[in-house]
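Take a look at this one chain, the form predicted on its own, written out in C-alpha cells.
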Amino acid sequence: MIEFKNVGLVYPNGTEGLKNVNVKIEDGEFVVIVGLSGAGKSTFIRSINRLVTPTSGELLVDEENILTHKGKNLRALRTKVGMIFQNYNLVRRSNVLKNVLAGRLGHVGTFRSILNLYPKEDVALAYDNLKRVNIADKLYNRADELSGGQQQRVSIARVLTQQPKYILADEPVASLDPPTSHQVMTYLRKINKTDKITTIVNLHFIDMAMEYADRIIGMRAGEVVFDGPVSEVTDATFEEIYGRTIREDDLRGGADQ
C-alpha cells in the first residue's frame, strides 16, 4: 500500500509542487493521473521513488514513511518502485538485452552489471520479459535501432525483469503515436491484472485514462481535486480538474498543451 498523509513539496524557488495531499493506493490498483501540464501530476509519482523528495507530511509504502530513507534504504524501494519514463531512459548504444538486464541492477550490485555478470536465472527472466511485451526478436538490436514504441517496450521488459511491487509510468505515451500508445497501455494493463503490480500512471489523454483505468486522481496546482473510481467520472469532473470546459482536441490529449 502506498498512502500520502499531509504531503507537501516546496521547491527552493517557492513553487508548490504538491499542496496538503492525502492519498491512499491499494495493493494491485490500475491508478491514472490526469492535469494540466504543472499540476503536480509527475511531482506525485516521482515523489514514490523519491526522485524529488517532499518537504511535508508522510509518504507511506509499505508502511515505512520513505521520506527519511537514505543509503540502503532508499536503494532498496528503488529495486521495490520501478519507473517508466516518457523518453524511455535506455542506453541508445547498448543491445536491448543489456538494456533489459539492467532491471535486475538492485539485486546483483553495480560491479556485477557492469561486467555483465548476470546469472543464467537472470538472462531468461529478460528474455522471457522481451516475450511478454513481443520484442524478443529485437535481442540484440542496439536500442537506437528501434522505434519509439519498441523502445518504450524494452523500458517495460527491463521494469518487468526488476520484479517490483509497483510500476509508476510518468507520461510514457506522450512521444507516441495514438495507435501505439494504446498497444502499451494495453501491455501496462495486462501486466497489472496478471501480476498483481500496483501501477500508477501519469497521462494527458482524457480518453485512454477513461478506457485503461481502475481509478482516476484528478490534479490541479499540485492539489488532489478528485479522486475515485472511472464510474463516477462525468464531463463535469474534467472541467474541474482542468478548470474549463472540455472541447474535443482535449480528448486527444490538447488539455495537457
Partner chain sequence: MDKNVLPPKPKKSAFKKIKIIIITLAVIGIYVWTFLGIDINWARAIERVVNNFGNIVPKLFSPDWSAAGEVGEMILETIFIAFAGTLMASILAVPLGFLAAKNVTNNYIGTLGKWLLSANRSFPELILAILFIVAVGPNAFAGVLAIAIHSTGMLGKLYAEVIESIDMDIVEAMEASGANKVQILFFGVIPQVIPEFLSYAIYRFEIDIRASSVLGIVGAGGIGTMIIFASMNRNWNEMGLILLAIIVVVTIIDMISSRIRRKLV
Second form
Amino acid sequence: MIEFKNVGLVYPNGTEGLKNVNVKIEDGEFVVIVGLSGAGKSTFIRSINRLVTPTSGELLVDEENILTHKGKNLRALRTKVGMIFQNYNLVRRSNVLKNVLAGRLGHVGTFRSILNLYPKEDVALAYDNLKRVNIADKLYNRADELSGGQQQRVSIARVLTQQPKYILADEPVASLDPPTSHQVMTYLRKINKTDKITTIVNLHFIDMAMEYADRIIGMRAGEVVFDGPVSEVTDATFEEIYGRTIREDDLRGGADQ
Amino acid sequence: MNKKVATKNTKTPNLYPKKTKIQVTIIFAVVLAMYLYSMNFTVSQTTGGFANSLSNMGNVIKEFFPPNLSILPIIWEPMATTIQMAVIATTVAALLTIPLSLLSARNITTIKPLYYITRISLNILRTIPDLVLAVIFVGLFGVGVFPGILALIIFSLGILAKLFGETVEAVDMDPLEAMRASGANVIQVIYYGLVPQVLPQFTSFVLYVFEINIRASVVLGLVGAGGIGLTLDRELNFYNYPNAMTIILLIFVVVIVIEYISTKIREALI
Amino acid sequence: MDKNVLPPKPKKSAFKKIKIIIITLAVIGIYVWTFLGIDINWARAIERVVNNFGNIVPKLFSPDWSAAGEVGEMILETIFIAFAGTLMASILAVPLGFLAAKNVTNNYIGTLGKWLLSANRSFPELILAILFIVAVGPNAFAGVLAIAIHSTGMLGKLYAEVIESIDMDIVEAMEASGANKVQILFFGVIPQVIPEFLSYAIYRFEIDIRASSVLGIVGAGGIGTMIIFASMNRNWNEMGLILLAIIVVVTIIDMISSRIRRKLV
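Mind sharing the form predicted together with the partner chain? What's above is the form predicted on its own.
Entire complex below, previous chain first.
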C-alpha cells in the first residue's frame, strides 16, 4: 500500500512540484495519472522511489515513511519499486540479456554483479521474462539494434526481473506510435492482473487512460484535482483536469489497429 | 520598400562596417609588429644574421649524410627501452585516470568542491611540459628510466583525465537513472550504466596518449631520463653526425609506424 | 525451471575469433617484452629519493625571487620564440594546406601532400631544434625554426581538413556566375576557412608555448636554458620559480587563447 499524507515538494528554484497531496493506493490497483505536462505527474511518481524527495508531509510505502530513507534503506525501497521510463533508459551498447539482468542489481552483491556471476535462477528468470514480452529471440542483440517498441518491452522485462511489488511507469508510451503504445499498455495491464503488481502509470492520452486504468488520478499544477474509478470519469472530468476543452492531440487513437 | 531605402541612401555602403575594419587593422598591425620584433630579437643572436644562417644550414646538412647504418643493431636497444617506457607509462596512466576522470566529471561527482579541486589540479598539471617534469625527477631519482617513466605518467595523466572526464560528462544519463531506480549501488551504476558507454572512447584515448608518449619518450634521454635520447645526445656531443642521423631516422620510422598502427586501430574502434 | 535454459549464444565467425586471439596475443606479447626488457634500478632510485627528497621538494615550493628578473626575461624570450614560430608556420601552412586538400587539387596530390605533412610532424620539435642548432648555432633562432617547421606540418594537415569540409555549393554558384579560379578562391573559399584557420593557429600557439619552454634544454633559447642550468647547479629554489612562471604564463595564454577562439568560431 502506498499512502501520500499531505505531501508537498518545492524545488530548489522555488517551483512547487507537489502541493498537499493526499492519495492512498491499495495493493493490486492499476492507477493512471493524467494531466498536462508540468502538472506534477512525474514528480508524483518519482517521489515514490525517491528519485525526487518531497520536502513536506509523509509518504508511506508498506506502512513505512520512506522520506527519511538513506543508503541501504533507500536501495531496498528501490529494489521493491520497479520503474519504466519514457526513453526506455537501456544501456544502448550492452546486449538485451545484460540489460534485463541489470534489474537484479539490487538483489545481487556488488562483487558478484561486477564479475557477471549471476545465480543461474536469475538468468533463467531474465530469460523467462523476455519470453513473457515476446522478445526472447533478441537475447544477444545489442539494445541499440532494437526498435522503440522492442526496447520498451526489454525495459518491461528488466522491471519484471527485479521482481518488484510496485511498478511505476513514467510516460511509457510517449515516444511510441499508436499500435506499439497499445501493445506496451496491454503488457503492463496483463502483468498487473496476473502477478498482482500494483502499477502506477503516467499518461497524457485520455483515451488510453480510460481503456486501461482501474482508477484515474487527475493532476493540475501540483495538486490532485480528481481521484476516482474509471466508471465515474466523463469528458467533463478531463476538461476540468486539463482546464480547457479536449483536443485531438490529447488522444492516442488507433486502439483497433 | 527596399527601393525607397536605396534611393534615400545615396552614399554607397561599405562592404564591412567601419568598426570591424579598424579592429582588424589594429590587430593585424599588433601581430605584425610583435612578429618583426620577435624575429629581430631571435635573429640578432645568430652570428652573421639570417642569410648567413641559411647558407650555413646547407653545409651542415651535408655533414649528416650519408647516415651510418652499421650502428643500427647497437642503437636498437635504447630504442626498445624508449618504447617500453611509453608502454609502462601509458598503462599506469590509464589505470590512474579512471578514478581521476570520474572525479573530474560533473555528472558523476556531485560533491562540488571535490570536482573543482580535481579539475584545477589537473589543469595545473597539464601546463608543465613533460621534459621539465623529467628534469625534476632526474634530480630526485637519479639518471635512469624510472624518472622518465614517472614524468610520462604524470604528463599523460593530465591529458587523459581531461579527455576522458569530458567523455564521461557527455554520456547518456538515462540508463544510470534506471539502474539507480532499481536499487543498484554507486559501483553497480557506474559499472553497468557507464562503462559500456565509454569503453570504446577510453581505449581510443589510451592509444592516442600512447602515440604522444612515444614521441615524448624519444627526447626524455636528452635530460638523462633514459631511452634513445641519451644515445642521440652523446653522438651529437662527439660531432658524430652520420651516427646521429641514423638515430634520427630510426626515431622517425618507429614513430610513424606506431602512429599508423594506432590510428588504424582507433578508426576501427569508433 | 529446465525449460528456461538459455539458448546457445550465436556463434562468432571464425575470422572474428582469430582476430580476437591475435589481438590478445599481441597485447600479451608487448607486455611480456616490456617487462622483461625494462631495467629499473629500484634500490638506487629509492636510495636517491630518500636522500634527495628533503633537499629538493621543499625548495621547489619556496621559489627564489631574486632570480625573478632573469626568469621574466627568459619567459619573454620563450613567448617570442613561440610567437615567431607559430606565425611563420601559420602562413607557410596555407599554401601547403591547399595543396593537400583533395577538393582543391586532386586525390593523389592531396594524399601525397597529407603524407608529407604528417611525416614532417613526426619529428619531435627537440630533434629539429638539435638539427637547427648545428646549422645556425645555439640560440633562439634555432628554436624559432624548429617550432615553425614542426607546426607547419600540424597546421598544414588541419588546414587541409578544413578546406575539404567547406561548402562546395558556394563555389559552384560562383563558377556558374562566371568567376575565375582566383576569384573563387578569394570570395568563395577563403571567407569560409578563415575563422577556423585562425582558430587552429591560435590553438597551435598554446601548444608551441609549452614546446618552446623546453627548447633551451638542448640550447635553442628560452626559459629551458635556465631549467637546465638550475638542475645542473642543483638550484631548486630557482627551479621552483621557473616552474611557477611556466604554470602562470601557460595558464594565462591558454585562457586568452580559448576566449579568442570561442569568439571566432
